[in-house]
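In structure tokens, one chain follows: the form predicted on its own.
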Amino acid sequence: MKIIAINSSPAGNKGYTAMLLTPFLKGMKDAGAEVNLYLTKDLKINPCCGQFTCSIKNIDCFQKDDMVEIHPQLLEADIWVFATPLYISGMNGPMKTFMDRMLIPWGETYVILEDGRSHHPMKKKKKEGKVF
């Protein structure tokens, strides 16, 4: 089982987040699970710039950063976690900026309404799996 998970504290391995976080994925670690963990303050991910060129097109990404690299490992990935501090009642801004660069280059442009939420489609099928 491949398991990626996302930490989007400024502390890193050193704060709450983390607290929380660590012994997780210890016990998915002790079950026999890879697990890849990224902590967002050591990433370069630069914001969505929304011209959907990427998804329009179908390519990659013109942004050259670090998110080629985590693209493919999400898609193969069976279990997605995402750890952040709350800001406001919501998650922070670089979880906001990664979750944002995680729509293309799967997501469709245009916006669908289901179950009375609004989202964009995904054109490139992932397997099943799960999100903490």
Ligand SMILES: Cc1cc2nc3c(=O)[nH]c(=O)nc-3n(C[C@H](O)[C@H](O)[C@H](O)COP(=O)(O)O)c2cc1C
Given for the second form:
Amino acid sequence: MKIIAINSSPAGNKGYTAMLLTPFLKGMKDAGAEVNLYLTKDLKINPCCGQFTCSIKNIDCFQKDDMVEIHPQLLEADIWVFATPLYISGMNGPMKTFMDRMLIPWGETYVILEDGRSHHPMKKKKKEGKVF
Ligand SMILES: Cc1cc2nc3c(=O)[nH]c(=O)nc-3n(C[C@H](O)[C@H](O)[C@H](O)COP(=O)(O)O)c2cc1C
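Now that we've seen the form predicted on its own, could you pull up the form predicted together with the ligand?
So here's everything in the complex, that chain up top.
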């Protein structure tokens, strides 16, 4: 089982977010999972430019930053783990920037109505998985 984990705390592995995340990932590793952990503080990830070119043309983002390495892993992983400190009652900026750049592996551009709610369906090339 492949797991990709993102920690968006500016404190990295020394923060409170890591205090919760580290034993969680250790449990997964002990159970035999292959875990890839990324700290956003060590990554160069530009904000999404919002042009939708990647999604409409189904091509890679024109921005050649650290998301180039991460996109294929998001498609292959069985589980995505997002760990963010709470900033103003929500995720912090680096995590939001990361997620905005997930348009390619995440969602189709169109919206469907399912179980009484509308949402973007997952990309067909993304295998079934879980998100924590
Ligand atoms: C800009 C900012 C906004 C915050 N907003 C909240 C908040 O809305 N609610 C809360 O309970 N804690 C809030 N906090 C506290 C952080 O969530 C807390 O310090 C967190 O444990 C830090 O995690 P870290 O050590 O991994 O960076 C905020 C901290 C900062 C710096």
